[in-house]
Amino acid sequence: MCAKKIMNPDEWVKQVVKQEEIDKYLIDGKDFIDEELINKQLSENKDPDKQKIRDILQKSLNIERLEPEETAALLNVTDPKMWEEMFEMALKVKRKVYDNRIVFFAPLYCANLCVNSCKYCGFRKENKEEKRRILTMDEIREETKAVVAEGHKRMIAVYGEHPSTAVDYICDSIKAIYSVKEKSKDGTVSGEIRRVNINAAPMSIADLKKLNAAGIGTYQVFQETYHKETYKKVHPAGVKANYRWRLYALHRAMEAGVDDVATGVLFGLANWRFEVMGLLYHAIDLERQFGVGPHTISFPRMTPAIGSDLSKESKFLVSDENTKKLAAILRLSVPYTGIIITAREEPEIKKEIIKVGCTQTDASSRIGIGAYTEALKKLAEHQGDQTDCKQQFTLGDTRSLDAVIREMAEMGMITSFCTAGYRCGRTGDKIMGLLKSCTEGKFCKLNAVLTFREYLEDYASAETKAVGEKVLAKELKEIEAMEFYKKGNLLEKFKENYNRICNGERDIFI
């Protein structure tokens, strides 16, 4: 069979952007980021009084999205005691919508070839220190086996922007990931990835339809920065130099039929308060045009990247304190949206930020190309688990999945690997409606218990299992007592499924 011919990257760049697929979403030729208006809102809402802030917090607790002026007021709070109230309310909001759980996933970096020149990224095309590599489908399967062997059920596959990793490659890689069935530690049951999300470049509507047909989960595109002058400076060349092509990537995905989309900012490129406002306006415009906003929002901080001075020297690098603040404000501003904290963060600050309303995190993450299998090879050779793979940026939390789950259990939180909602059709506007009514979280609580039971049986260390059993006992007691579960036969069905998992069945959900 002849190898598929890959278009010259320079020629490919010229034909990617479809201007008509930008213009159709503009209003009077303008996009939804009005910098003058954002700066005005931040300026006019300084020194907000306590009662105003408390009224805004109550609106969040009612699970209503905040207006930009309200978020601007929260961003201007300076009183430490008021911030403590805001942190407490952020956690209340999270628990009201999502209950007491944290969802885990693992990233899989499939390639580091890229046509872009992002000044903060180790993958940029000019970086001569980067060793370029693209995984074959067999290698993707081997990487997936290594991830599954730790107990993961959810994955986000990550790709550079390059003709060799365009839509057809992505579709093939998704099929490869889903094809893996790997035995658990005791060899009794098969593990697999049940949900493949992707972090990939902006695409045309036609290509996004192909992705949707391939069975992607959430389609994630980070704007990186909403500040237009900064965006231009840090993206001097490549497809990514087009601000609006990226800005409307999620709009095109929604139009292509992708139910769940996700956005984020690389905090550290521009003023963090401005970026929070940009994320809110992005959510508002998606809601305006499609009736539903982003499924999740991420807030990674810029960390050192090989060959990038900007990643270490930006004047906008965000402190630990301000990162906790922005995470809380995102939770309060879009109370029904998932909030993701990444393994870029050091364990201690990550633990603190999770307490203000995060719903998802990655663990045991390796971001070099082929890094999971290389780590296993190093361990087999008794060389430790450090890999030689070049990375896009620096990770702060490199602990195992088991260690992070144990920490969450010690904090009283239940780990979830649930993918039930997606496979039952609770996606897009359906899941958002259920989240806003605080109904989805109740189903998620049941499915979190079922998937955590799976993990404790199949993958957990003795130490993690001991702590996890205590959390499960508490969750089971709460489920028994909640009136919601006593309606119909929901409680009986849950108990039946729980017992089936205890007896060796897997992938049972409600």
Ligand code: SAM
The other form holds:
Amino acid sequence: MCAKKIMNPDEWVKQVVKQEEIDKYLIDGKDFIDEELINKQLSENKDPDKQKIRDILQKSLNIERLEPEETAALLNVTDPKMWEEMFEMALKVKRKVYDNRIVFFAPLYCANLCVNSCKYCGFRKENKEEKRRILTMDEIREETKAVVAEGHKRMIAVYGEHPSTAVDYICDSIKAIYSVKEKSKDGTVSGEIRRVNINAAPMSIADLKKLNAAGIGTYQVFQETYHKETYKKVHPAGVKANYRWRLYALHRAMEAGVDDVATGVLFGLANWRFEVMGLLYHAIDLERQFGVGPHTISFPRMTPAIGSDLSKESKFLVSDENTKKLAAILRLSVPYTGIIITAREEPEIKKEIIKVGCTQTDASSRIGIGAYTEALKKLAEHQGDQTDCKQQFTLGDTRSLDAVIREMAEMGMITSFCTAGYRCGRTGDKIMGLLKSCTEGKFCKLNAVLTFREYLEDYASAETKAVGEKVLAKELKEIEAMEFYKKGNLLEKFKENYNRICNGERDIFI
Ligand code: SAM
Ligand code: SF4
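Right, and the form predicted in complex with the ligand of this protein, after the form predicted on its own?
Following is the full complex, with the preceding chain placed first.
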């Protein structure tokens, strides 16, 4: 087979953006970020009275998305007691939609070649300290095996933006990840990735259709900052310099049939209150144009990256306290949307923020290229598990999946590796409708129990198993008592599936 000819990167950059795939989503030539309006809403909703805030909280509890003026009012609360009420309500809202579940995933960095110049990122093209590498499909399978060996079932594959790792490479890598099937002695497939999400650059509709056909789960693109002047400053060159190409990446994905999309902000680049408003406007515009908002929102905080002064010295770095506040406001503003907290956060603060309504997190993450395999090699050679792989930025939580799951179980939360919604066609507007009516959560509860049972059987340490069994026993009792499950034969079906898993079958869901 002859190798595919890769275009010169400088030439390639010039042909990525398709202007007509931006213009078609503009309204009267304008995008959905009106900075003047956002600033006005933030300044006009200062010192909100308590009753107004409580009315807004009630609206969140009714699982209704907030209007920008309402989110602006929440962002302006100064009374510490009122913040406590807001934190409590955020958790209540999360419980109502998602119960006490937390979904785990692992990132897989496939390549770090990049044509862009993002001032906060270790992968930017000017960074000569970064060793560039593209994993081969065999290496991707090896990395996947290492991730699967921890017990993960969901992965997010991550890529720089470069002609050598453009859409065809991404499609091949997705297939390579799905191809890994680890079998137990009796031949049952017990280890595999059942959902591959991707975090990659914005693409054209034609390329997104290819990704969809390759079976991606969620397509995640962070806007980084909604503040246009800041965006320009921190993305001085490359494809990423085009704000609107990125702003409409998820619109194009929806149009291409990828109906689970995810956004986020890299907090620390601009004023955090402004960014929360930007995220809300993004969700509103997706809802307006496609009937469904983002599946998840992430709020990564910028952490130190090699050779990036900005990542260490930005005047907009967000404190722990404000990060907790913004996470709670996101939960309250888009009550039915998944909220992801990443391993960039240190364990203590992560634990604190999860309590205000996060639904997903990564664990045992390694963000160097080839880092999972290298860590295993080092362990085998008794040299610890620290790798020499250069990372894109710094992680705050490097604990094992087992340790993080145990901590969650001690907090009364159940870990879920459920991927059923996606495989049963409960995605996009279907899943959003079910989440809004708090129905999806009920299916998820059953599937969380089934996948947690699998994890405890196959991967948990004795300590984690002991705490996990207590959580499972409580969940099983609740399921038995809930009227919803008594309808039809849902409860019987669940019990049958649970027993089948206890007897060694795997990947059974409702
Ligand atoms: N190249 C693709 C892009 O930029 O969309 C995706 C991959 S990039 C490796 C994934 C995300 O990492 C970026 O969207 C950015 O938000 C985040 N990131 C970059 N530098 C960071 C830093 N110093 N601290 C925390 N997160 C960072
Ligand atoms: Fe490249 Fe993404 Fe890093 Fe920017 S954030 S330099 S686009 S990998």
